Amino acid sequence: MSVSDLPKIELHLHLEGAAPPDFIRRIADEKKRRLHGVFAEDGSYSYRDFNHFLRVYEEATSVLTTPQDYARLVTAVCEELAEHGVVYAETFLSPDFCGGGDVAAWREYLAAMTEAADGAEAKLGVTLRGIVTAIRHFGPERSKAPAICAAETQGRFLRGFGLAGDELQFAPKDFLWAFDCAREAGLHITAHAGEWGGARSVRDTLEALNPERIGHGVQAIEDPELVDILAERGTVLEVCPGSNVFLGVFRTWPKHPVERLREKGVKVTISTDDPPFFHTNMSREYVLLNEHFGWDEEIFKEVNRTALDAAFCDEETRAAVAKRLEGE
């Protein structure tokens, strides 16, 4: 069996960022919306750098304006996940994009996405769960509405709260109100850090927000003491190697620190982040990890067990996914 054929768990996946370009183009055509600067000549997404990527992401997302649009998106993303052997995934959702942060509107979007996820699970065997994220570059004040939306609607499908967007904007402590709100509601906590802000951003996030998981976190490798802290605390990193290399966080796959972090006892998992934007998928991630770091079936099984233990789902779901990982 090729490593790409192994069943997989993905914990770091932005829902809109996982939208196939053809899907976004089709929605835009249906609504007679002209998207400016979103697509390259070959039909793929087009952007210059990370900040431009954020603007293109938001422009592409702008055509998704109804609960039904998001239900269709969930189905399309689950079809992509199934194609690459993903049996369980957690996806980042933003009430800022789904109803403008209004709780009543958000409930309608969430109901549509939940129904679509349940249908995809029955048809494709992919379990999807949601994590609400505040958008960091929108600012601390705007993070409160997504936190309230998450707190009001947490349940079987909606499991966590996090922080995404431009990591160089604001400090983690600025978002403490939102994270306290989510934590008090019983939501699990993750936050992006250590993708662009260096090891300091990981340390600041740990100290201010005390997350169970860190999105990316790979720049922690710059600080050996911090690496030891991550290992000792058991903080799980949602590592997205293909994304990091594509965006130039690390110049080449051999320079990526995922294996060094794993060897130091840090709990690492593997995800794709925004796969069509970064020209990757979970099959490709596995093949390149095997090629560059010698990861074999046993290591991938270990990493997936770590991911399953760190998943924000309920225990009944965890048990069901464990059977799928074993091929039952």
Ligand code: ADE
Given for the second form:
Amino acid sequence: MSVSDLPKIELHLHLEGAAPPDFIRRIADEKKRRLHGVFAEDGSYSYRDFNHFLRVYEEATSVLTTPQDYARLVTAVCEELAEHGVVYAETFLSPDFCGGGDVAAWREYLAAMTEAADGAEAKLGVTLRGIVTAIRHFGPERSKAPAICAAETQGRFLRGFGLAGDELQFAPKDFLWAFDCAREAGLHITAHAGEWGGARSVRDTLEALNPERIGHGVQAIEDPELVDILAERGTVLEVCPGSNVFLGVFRTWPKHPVERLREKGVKVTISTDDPPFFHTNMSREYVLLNEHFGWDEEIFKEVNRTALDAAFCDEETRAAVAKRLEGE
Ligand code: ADE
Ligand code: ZN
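For comparison with the form predicted on its own, please write out the form predicted in complex with ligand ADE.
The complete assembly is shown below, putting the previous chain first.
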């Protein structure tokens, strides 16, 4: 049995970032929209570096303009997840892209996405849950609307609130209003840190926002004391090795710290981030973790149990997913 056949849990997946390029092209064609500088000649996404990636991401996303577009996207993404044996995933959703931060519009997008996710669960056996993210480079003032959208619509499907985008802009504490608003509404909390901002960014994020999970967090490896703090606090890292290597956060797979963090007792989980942008998928991540760090079935089972414990879903869902993880 190959490790790629194991059932998987993925906690860090940007919904628009998971859109297959053919899907975006099809919607653009239907709307007679010309996209500039999004695709390479071979049809894949094309960008030069991380900041350019963020711009291409937003340009590709600009063709998605209705709740129906987002419902179709959820269906397409769940089909990809099922293909790679993912039984449970959490996806980042952005009210900024879904109705411009207006709560009434966001409700319509969310209803369409929830219906599509429920349909995919019945048909494919993939359970999807949502985490609203504010986009850091849009600034603290604009983070309030997504937080209000999340607070107003949290429930069975919408489980968490987080922060994505350019980590080098603003400080975590600048987003406190949004995080307090979401936390008070009962949402779980995660935030991107330590992808680009170094160990300092992870420390600042822990201190200011006290998240249960950190998106990436891998640059914590630069600071041994911080690694111990993460292990002691039980903060869960949503590690995306293929994304980090593709974007050059670490030059090669052997240099990636995921195994060193795990050995130090940090709770690591595995995700793809924006799979078609980084030419990856969960099967490939598992194969490369096996190849470079010798991760076997036992380790993957432990990592998936960590992910299930850290999942933001309700307990009924967690129990149902546990059974699927055990292959029942
Ligand atoms: N938005 C989509 N992908 C992201 C990433 N890897 N880091 C920060 N923001 C993102
Ligand atoms: Zn991310």
